[in-house]
Amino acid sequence: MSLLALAQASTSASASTSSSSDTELDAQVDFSTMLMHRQREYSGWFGCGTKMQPEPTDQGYYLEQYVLGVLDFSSQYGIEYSISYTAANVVGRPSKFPAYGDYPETFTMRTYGDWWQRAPSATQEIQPQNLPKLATHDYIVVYFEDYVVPTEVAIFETFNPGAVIRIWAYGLTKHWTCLWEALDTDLAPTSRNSRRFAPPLLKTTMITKTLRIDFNHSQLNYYTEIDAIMLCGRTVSGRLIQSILEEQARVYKSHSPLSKMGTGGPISCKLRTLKFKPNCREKNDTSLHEFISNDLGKFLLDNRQEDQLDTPACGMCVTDLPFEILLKILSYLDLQSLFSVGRVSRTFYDISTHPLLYAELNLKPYWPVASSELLCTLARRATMLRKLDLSWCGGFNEISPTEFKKFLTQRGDNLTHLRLNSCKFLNASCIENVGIVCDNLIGMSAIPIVQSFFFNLLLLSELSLRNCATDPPLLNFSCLANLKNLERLDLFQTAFDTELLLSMLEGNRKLKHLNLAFCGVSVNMDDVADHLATYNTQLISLDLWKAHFLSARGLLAISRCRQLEELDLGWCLREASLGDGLFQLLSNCPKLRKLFLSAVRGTTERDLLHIATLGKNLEQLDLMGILNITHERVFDILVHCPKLQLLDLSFCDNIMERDFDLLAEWSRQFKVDIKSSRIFDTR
């Protein structure tokens, strides 16, 4: 499903929480109905010539403007106390554009191309039904400083360009708007000249001074930067914005869902489809009793539409299907078009309500519209709940903390795959706040919301916190140390306490896979490794990139994991040696399929050497900026290493202009991507 259409049927307003028991109609928040109730009741797109924004009669002047702040962001090849690669480079107006080429001065992610969903540690998607033709890998959120009608949005891209894939603006009217979308020809490989790209927005009127620019890496063929962004439209007077503001306020009330709870149920809406209005004032208490027993199916009878009469009887309909027939077929349709299946009838209902379709849930697709009034009626629904991913929900507070807390005492008590990256409601204020009311829920006044929730995930086996809140410390509480039976722990950019890590590592001894990139200065990584060597020896991927405090005898450490299939080192080994740590990591992890020495100044002609005769079964090997590997070594890898896929050698110093040919012919011939400062096609 495309999410440009998704944004067309965006959520309704907001409404009071609702109460979390079991026996309640399930229907107070209807998901398709909060897709699909902007469309209809204001003509299109949220935001979009509709009651609540008007159209702006008194705009102002033209006004182009870079971004003064960023709000959130996915992932940055930067660490955040450095200013080289980082989210924070987009503020203010370019300052690279028109130059090409690799700047620290930019914003960079994480990954590029597929190479990181190869790679052991890659995770399958819950519910991949929910994801867009072209799904969003990173993402970065802006604000600037007037409010204005946009009529375009430039991306200045200095590196790499062409990943960009939406653009979203958040409205007065506290909603997504998709201002554009890209196609499957706009991933093709583009020209190697920075550009400035601005596709044709939506035309509309609503006023914004936010925006969300989503990227998919899978076509790029090295990083991608971005120098800055600008956003173009007509200013708009503070009396219209008071406006907006107020009819706002008046429509929140009127579209609330608890104000709707009369409006009648199925037979009442296809009464008023029909526009059927019985006379009751004579005998009023009996009339419509009489009518519905005794007249109702002949009148519906008549009132069929065309298409109905000439549809030919047919000997069996869908509904006379076995129910577990049914189901499974309910079981490949996305969450939107289950809550839509459920509006056709009792039957479908009953079917599309079944607590087995809600085994899995992915909201992250639907970040635009995820609430907790979403997560409230999917509580009623979930009560076979395994797996969850809420990754990227809950922005501007649409997500509670109370209302996620409740959600996970009610359905977590199973749950083995917990997903949260970038849930900006689970921050340290929040966490005090709903303390109060974990007192009333659990009775335990010291328990913060998180602890009371972990004490019902004793059984979870995935727990994914990538980039929550750094400051203050998020995981600092030792109720984590209660999860016994983790295979795959990620807190990448993610801050913790070092004593609370080791405690976890020390309980969880069947963890497969960890990532602690990005991790902080405060954590001692030699610590750590000691920690993995001695309690998780089944570990089978782990990821340091630029963490710090890891020596030569972290790395000999690290060695004894032999079952280690992927490791990434990039930044985080500064010493002058490696001394033999290389060598016994190469000799007693021979699965090793992935390995990341990015920027490690201590790798020696001797280690390459260990990597070209130990390495058979490498696929992916980075060696970019190391400083003493010459064309000579490189072949030696290429040919010892037939499985090799990527090779990177970005930023070698003795990878010299004369050898980038070299290197070209070499790729072709061994069919390895090969990466250098100067980028070529290797087809």
Second form
Amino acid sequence: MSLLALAQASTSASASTSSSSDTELDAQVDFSTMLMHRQREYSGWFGCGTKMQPEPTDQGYYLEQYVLGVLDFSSQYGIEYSISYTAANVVGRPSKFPAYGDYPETFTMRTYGDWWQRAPSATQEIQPQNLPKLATHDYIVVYFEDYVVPTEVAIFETFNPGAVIRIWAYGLTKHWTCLWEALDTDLAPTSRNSRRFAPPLLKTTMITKTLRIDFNHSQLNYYTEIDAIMLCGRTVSGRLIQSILEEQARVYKSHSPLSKMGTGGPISCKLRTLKFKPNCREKNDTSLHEFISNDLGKFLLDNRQEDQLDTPACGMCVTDLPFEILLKILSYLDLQSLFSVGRVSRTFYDISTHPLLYAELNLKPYWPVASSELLCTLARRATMLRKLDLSWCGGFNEISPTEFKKFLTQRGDNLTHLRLNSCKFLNASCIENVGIVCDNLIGMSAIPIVQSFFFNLLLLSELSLRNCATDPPLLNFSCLANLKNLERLDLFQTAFDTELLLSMLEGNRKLKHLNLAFCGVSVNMDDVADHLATYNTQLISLDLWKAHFLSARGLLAISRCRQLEELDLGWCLREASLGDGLFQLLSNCPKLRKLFLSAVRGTTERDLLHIATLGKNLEQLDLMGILNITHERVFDILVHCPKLQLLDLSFCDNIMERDFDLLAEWSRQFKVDIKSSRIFDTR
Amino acid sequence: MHSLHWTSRMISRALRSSFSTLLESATGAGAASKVGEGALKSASPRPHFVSVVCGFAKDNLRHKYKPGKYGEDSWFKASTEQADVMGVADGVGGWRSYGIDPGEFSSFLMRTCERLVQCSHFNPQRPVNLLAYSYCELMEQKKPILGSSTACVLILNRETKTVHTANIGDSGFMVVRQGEVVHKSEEQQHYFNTPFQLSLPPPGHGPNVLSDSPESADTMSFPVEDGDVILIATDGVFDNVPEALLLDVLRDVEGERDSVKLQMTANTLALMARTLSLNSEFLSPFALSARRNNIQARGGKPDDITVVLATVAM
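Follow the form predicted on its own with the form predicted together with its partner chain, if you could.
Let us now look at the entire complex, which starts with that chain.
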């Protein structure tokens, strides 16, 4: 998961620092223009300019290659150092395909279906109108050995196929292209068979060796598992690649002196950097503007129809509406459309840049194009920023830490929600900032963000820093200790110092949601549990997935948080006996709605009886891999937990083959979704 | 054998190329060199094992032949750019009375070792780490795997031409050079017939079960020379075949590079062990050590037999 350090990192860093220095002369980046010209840039390499034309002898050959390595992923089922159910299994040839089943030699993600959205700890998306119809839940970025022009991408799915929704490729020109996107209909659950999924790709001439696959779990019955990914295409000659890279370097170099030039307006400055762009655009803009302001009236008069209704003189137009109404209308637009609207006229520009429309910013759906310039532009507009989501952005050095720090220092004073999942630009000094700036943070998810960030964020109530597992841990939170108002803290798969976490827990008495999945290796969970019981009794949801060394003592401590509605103890406690812990938990926390005890092998039959008698409000129950379950206990639970919706009984080896039919029958009768290890059941 | 070597070279070549050498690999020469380089490598002398496997399950009728296992025993072989790795594991049979298949644990241990060898964090000088990681992986499986087994892992580090070993329990290895045993593993036992073992007890039975950690393995490291014969086997061989007899067979095959002949020798050894184990009169090493422990025993010990035989070629 280390950030890919490209050879051009040095040049791009210098370009971004120079561009951030001048705020006014800097080309005011137009979001949609950016998207448009990027489209043209990478598709145009062979279109315009004769020097890029490949020689007929350079045809290259057809190459099929498997994944060489994994650069990044958003979540995995297994813990980092393991080779079971983790992202590292995607590397190389398929090991299990065409067999179908739940195998540890594959890549599995953490969630499936919409169960996590139904749980108490579900989060709301910030600026939901930005999301595409099929939102991405998880992704994985992989790289291959050789550059090719892609003709086919095959994904080998060995369990519950049907989660892939998008395939992206990262070209030599440092831009992401979407090679394939799923329609709604593609997502219907397919038959229970392993499949080699190779959708028809966009016809393109781009050259790539890095792919990103996006997944959406909403239609999945159970976990989906990927065995391998294959990239097929024509190779290109090394000479061509070299020339393209040199061209890139030249383009980047020309960025820095440009901002200092100052001649001409922002548009002409931008145009100077784009050597292959035809110059006609500017003339079009000005001539259109002239036409509208001068000649439109005359034109319409000249061409006036017989009926009077077409006269432009009478009637209301949109801009006659009150400002607040227009603001309300525009508030439904996604960010990209908002930028487009701003180009219509001066009035619309004024409305669309009003800070109230930028109170919530979500750049997660725009991760391919999020850059330092975009942040710079948004910083000018977002003076009243309350919620910010920069997850998944900046993966290939597109956003510089300094730019982000500046952004946060300028605009972070009123932040209440901050999500920085998988942000690769976060480094230690960034986290500093968050602690300093965002005292307001109520919800925080952080990926190693510079400490200085947190300093101003005094109002923060949500902080989300998922996937910051670097070594040494970036999260050395002394500034984060300033955050006192946190209600939600998400540290999924993040490395941090135990002391800091404990001091944060002490400081944030209002904490309601805490996610410490995969943190159990470096953190003493028993101490954390003790602190939670002492200082954070308002806790509603707690996720301790794979906290192997949590003991029965820790469980007893957790049971003192009486407001708990969701508790994920998957893979905790190992074989250790639970003692009285589960009984105490169930008695003290009557509001418990979601309880995950995946692979908590110490669960005894008595514990299952307690679940049946005390778990009145249970909606989701995961008992995967627990040996002491017999079908009688299952029946008890089904009868006594009326609100149960999900019951996971996979790998419960004591449930015999012959009982699976019974389970299917009960599933229908009690209207509970029961997951079991029988592959070919009818559910 | 050769095809395995070829595939592993392809994989290891792929693993070696790094991102900064994209220009190199992107040139047309890169594609052609895939074939050329492979051929080149086989010509240059590089220390490697020529290895073969043979064995018998104790109960031939019950156990259908499955690759990688002989009854409750299991073995693995793997190869990377830097090292050749071999190992055996012997599942402790006592678990059968608890309804647990003893072969599952040892088989999983060996299969995981095989996969772990190809990982980036594989250290060719620490076979104990390999065992430890493999043991940890057991706990990350959804399917509960219970039982226990002994293990013996051997790694040949090509660069330094040394062999590193780790042994827990009563499986072991023997190195023969110029007609003499130069290295041999020691049997690790708590009591008679109770070897050190890696185990995963059923939940709740933890304190009642003998469980040794991977760190308690015996480790050895020694240099090897061209022509050395290495035998890794489970106790089915060492308990039934006296050392002198083993030595006799092994010294004949020193320096042998033909895997067919090597296979014939391995087959001989396995057959010898099998015949002797079923013989009820013969004073096997097992019977002798039983007598040392005041137990009247005679004859061989029927047990699963696994023989992994390799010669070092440079």
